[in-house]
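Here you get one chain, nothing else, as structure tokens; it is the form predicted on its own.
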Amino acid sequence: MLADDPTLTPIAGCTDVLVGLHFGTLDKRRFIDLWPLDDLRGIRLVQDKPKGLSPHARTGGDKPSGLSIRIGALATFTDIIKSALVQRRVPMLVAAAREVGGAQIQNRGTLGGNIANASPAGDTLPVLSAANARIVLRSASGERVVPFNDFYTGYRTSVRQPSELIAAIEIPPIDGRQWWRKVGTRRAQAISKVMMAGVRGPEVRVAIGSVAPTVLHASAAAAVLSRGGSIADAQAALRSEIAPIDDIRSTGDYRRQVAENLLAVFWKETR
């Protein structure tokens, strides 16, 4: 059907689309329901082996080996809250998925809705740029991973062609301390005005949400801290790197002061 017809919008949980239809902020009008979809649903471990992957793909720190959990499109955030093999593998998923709305924001969106949105703003992207997960695409012509760090082009744009279904996500093993924190008006049911996710080991990796048109893996701060430069060096590098911008939940001096913020403290938790 999307093959066939590119004015239709796929939907699942819908916690975002009835908000936009009910405030006429949405131009789409013509939606598939995904949500009887069992197929999409699901968190089990896979073989590591990322295929698919676009010549100018990043794969980052990872090695195509071991056990990847691949996450069904169609998990909702009570799913991820709930799986003890993401508890035990992507703990910092798990905190940002308790920080999605309340129990029925958590019981009905999901983390393919989350990524699909597209919004600077989604709680688990930086948990998923940090943990330099995949991105399963699937069309009726056949399969493609993407890597999350290349899935977005700009702001609500992706890679995504109009006939692709996002299928699945897949995190390949992390190797490091984990660290996720949200800076909004409440802990909860409030849109982030930052927040960051880290990786602690190896290769040090950081991104951040709500201070560019897209999720910002902050490779440059990253760097610094990978080659043992000071923290304040990392900041620096850091404000190169983002452009928050004044709107009605914060300014942009706000954002970029609380970004190098938390920046210190993610360094100083993962000690």
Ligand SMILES: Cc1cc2nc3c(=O)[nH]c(=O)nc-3n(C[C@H](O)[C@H](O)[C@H](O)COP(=O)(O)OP(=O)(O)OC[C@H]3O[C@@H](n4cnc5c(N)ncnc54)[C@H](O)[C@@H]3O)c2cc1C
Second form
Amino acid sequence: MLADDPTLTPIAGCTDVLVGLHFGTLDKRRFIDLWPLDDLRGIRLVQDKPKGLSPHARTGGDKPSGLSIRIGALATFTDIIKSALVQRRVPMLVAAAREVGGAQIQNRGTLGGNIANASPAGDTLPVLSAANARIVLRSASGERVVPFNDFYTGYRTSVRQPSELIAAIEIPPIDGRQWWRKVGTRRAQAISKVMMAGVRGPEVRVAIGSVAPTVLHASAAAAVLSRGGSIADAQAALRSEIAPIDDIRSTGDYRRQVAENLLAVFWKETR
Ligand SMILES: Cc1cc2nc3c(=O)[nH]c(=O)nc-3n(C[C@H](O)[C@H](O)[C@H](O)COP(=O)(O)OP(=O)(O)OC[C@H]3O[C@@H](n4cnc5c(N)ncnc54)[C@H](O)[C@@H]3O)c2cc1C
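Alt. form predicted together with the ligand, vs. the form predicted on its own above:
What follows is the whole complex; the chain from before opens it.
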């Protein structure tokens, strides 16, 4: 149906689309309901081999090694919270899912919707960035796999074509201690002011939300920490990487300070 008419808007849990319709910010009026597509559900282990048609698939992502966890795009936050597999392999994703909205939103909102909605404040996005996840895109003409860190091209834009659906998210094995923190006016039902995910292993990885037009993989700050630099140097590197703005939820200055503080807390708590 999307191949025939790429102007159709897919809906999954509809928790973002409904808000757009309610506030008149979405002008779309024709939708395609993904909810009954069980093929886009399920959380399982798959052989960790990036496959696909994209040049990204051959050049980006992790080296094939072991098993990746594959999370169907229609997995809800509740599915993620309850999954023993995600709890074991990607606890930072469970921590982020627990802080999305309230129970109603967790029961209905999906991981695919959070990614496709492409808000810089999407709570799962820093986790997927720090996890070096891959996005499986599917259309009538085939499937391609894109490294999550190559997916967004700017504010609310991505490499996804209108005729493509997000089918699944694949997360390779993560070597290191995982960490997640959301800063908002309260823990749930409030959109984040700043949130950070980190992995502390042989390679340090840090990703931050709401400090740039898209989720930011803070590679300069992480590189300082990876080579044993001081937290002050890492914070200085972070300062040069982020570009937070003033908006209704916060000021740029506040976000900058919080981002630097979070980096120090990540480092301390994963010591
Ligand atoms: C009260 C409330 C609280 C919220 N709190 C939070 C929060 O704390 N943190 C947070 O991150 N978000 C929050 N949200 C936003 C929202 O719940 C999430 O972004 C959620 O993950 C969206 O998923 P969905 O399935 O409902 O998406 P939908 O609304 O169905 O779709 C969102 C967008 O994604 C597209 N889309 C959906 N699935 C696919 C797919 N498989 N392939 C291609 N395109 C697709 C749709 O076309 C649409 O553009 C909140 C929303 C509300 C209403």
